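Single chain ahead, written as structure tokens, the form predicted on its own.
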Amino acid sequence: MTASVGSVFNAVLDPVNRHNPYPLYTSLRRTPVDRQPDGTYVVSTFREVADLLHDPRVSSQIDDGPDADAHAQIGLPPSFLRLDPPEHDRLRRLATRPFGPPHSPHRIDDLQPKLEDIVARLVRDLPGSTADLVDHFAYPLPVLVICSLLGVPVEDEPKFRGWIDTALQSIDPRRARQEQLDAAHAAFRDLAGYLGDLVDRRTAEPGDDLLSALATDDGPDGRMTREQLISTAVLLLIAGHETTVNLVANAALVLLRQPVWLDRFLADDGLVIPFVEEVLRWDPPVQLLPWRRALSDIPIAGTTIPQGASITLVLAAANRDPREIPDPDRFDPERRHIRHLGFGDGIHYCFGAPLARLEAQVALRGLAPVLAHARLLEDPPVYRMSAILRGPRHLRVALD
């Protein structure tokens, strides 16, 4: 979707404001459901965003978003993230069976020793005087984990990183240039072809990884088709690391900028759990959810979103709604109740949330002693271009 020139939402999408969009979100919340001049709607307050995330009249199954377009270009069905019930529910159940409860209750918890080993190695291998905490820590950690889980050879990371970086250029809510879309579709095709080959190999010779389990699962919902499995593999590989990179980097930036919390963190290991939740509220890795569509007229907050209208839900603005969160612009992991939409809500709630939480908690426990002897070399740091997946592209620090 596009926003009109001069609108607050257009300013949110402008990369020049990526380092701090929160004053703009404050302005957005003055009109909880804001009709843009192009006929689309932006929703930015907590109660309204939460209600729409649960509303069956809001569809994720649309034909004009870049994700749907990329799948169509290469003959793949959309991932379950872009589907509505009942097919969404069936495919999500199939994806969840080998990933977590109730069928695989210990898969995530059993990863903790492996995570601790990876974090210890990454900390040990940080460069001696200066380091980029994204390139040297926040990025490789979830990549190593999701590759191990899915059964993707980690030595192929330089290959699929380039494809993913290019493909993600097309998800910006602003209309991308045609050459960007062409490059993104080509990258998406290469990524899907690579994962399709892996799916075929895991189907023929299953291992103990998720791709093998998904390819051979004969549960009550049947099996995914090969094409559905490839779409699911693309989703899991990208979502399995991109958002966690931002979560870890955003959390590290808080500790560097607010050393009082670093001191508390080092003194109280138990603070890590609410600390991660407060980061998810205060500076979430996924800022907004575009490409929703009203299936019928939806009266909400004194406005009616008409049938067929496109809707964007601004999670990061909702997370700082003062009607729901006292003193919302203050970072405070010791607040009595941390309520947030950092992982979405409703039927599309991120089913990778338990893994992301565990990765962030283990990462911060291992990184905090390093941050106690680090200082930022750039503030604000360089941010990624995306308004959706917001986080530092680099987080350069000097290490004592």
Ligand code: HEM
Second form
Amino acid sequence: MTASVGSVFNAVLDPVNRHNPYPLYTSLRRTPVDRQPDGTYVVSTFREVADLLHDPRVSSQIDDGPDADAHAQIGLPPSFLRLDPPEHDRLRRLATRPFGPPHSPHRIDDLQPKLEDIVARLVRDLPGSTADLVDHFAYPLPVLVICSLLGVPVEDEPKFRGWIDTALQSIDPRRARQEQLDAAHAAFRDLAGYLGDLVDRRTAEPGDDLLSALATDDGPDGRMTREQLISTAVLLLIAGHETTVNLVANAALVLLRQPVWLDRFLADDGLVIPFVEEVLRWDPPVQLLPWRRALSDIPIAGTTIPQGASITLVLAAANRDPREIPDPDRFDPERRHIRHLGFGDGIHYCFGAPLARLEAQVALRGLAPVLAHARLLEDPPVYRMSAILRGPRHLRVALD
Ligand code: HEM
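Let's compare: the form predicted on its own is above, so bring in the form predicted together with protoporphyrin IX containing FE (HEM).
And the full complex, kicking off with our chain again.
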């Protein structure tokens, strides 16, 4: 007996399947746009996911329901991740001014020497005989980088790590219990209070960082309000490291499990760019986007998503759709065209993609020589709980 597709998606969300959801995604794709028993829709094929990411009838905006209650409890407006145009576009333009082209074309490229220093230091400080490549490398790297970019003191990491771990429980598609939600909202409030104090300090005494620039920069769109700036800071701090940690860890796992690529990688410096893209396709750090809603009836793939329905876009399933990607389950950075939705697409396309790419490339160049002398101690590794931000929680290796 085959399971109904509704139960396949439930199995995707079940932590017991976190180490390998890909066979489940193959089953999901048999029904490209599938209505779940709770009336939500799960979309899993490349063309359909890409189309919906570009469709103005699909909203990311929080209007009512549990997410609006959550924001009311946290006391902050939604960040631009959860807004539609025109406000999304205005806030994203404001956030882009100090971050990238055309206003700040060198901000990310200029980080390269600093990134190389951080990577060299983390590699040098790896413990002698066994190491956890998440705790000792993949996690501290993006934290150090996003803190330095935003102007958040990295000494405060133990404080905000706890808040963020608790807060992220509330974004998973499986509804958390009420006490978990309450704890998550309290954690968001603490994080917002902390970043609010920092914003006030940077406004009074601006430095050479993103928060200072956002607090003081008067561009054609005006300034963000203090609350909008705090929401943006929360978004950038979380999105800036909770994703990249998975990219670096997933990439390290490929190199450890498929030594043929490690040999090629060490022999050819140019392989790092397609290698990172292939990891973003084959094992993406953000597996699914559960926060879309249909603004009107949307006919698609032989069915109609009704107005008001919630839509989950499964990026990781789309990235392995054989109708778009030949031999999709094979990891091959030398394939002719690497197409993926690892950074999403359309108006919400990842804001931090240039930074994430650079971080991962520098990280893997620095880590690959270490991996040549490393052996996985646990395979499959322990995974993080989240079905959205999927990646190893630990990656323990023995080092010769
Ligand atoms: C490998 C690392 C990363 C991955 C895989 C990733 C993935 C994504 C994806 C899939 C989206 C689309 C969300 C949606 O459509 O609802 C997104 C949006 C976003 N990402 Fe990333 N991200 C990464 C790193 C970063 C970094 C380093 C930053 C910050 C510096 C960042 C900031 C953002 C922001 C602000 C958005 C919202 C964009 C918008 O709504 O217009 N991301 N990211």
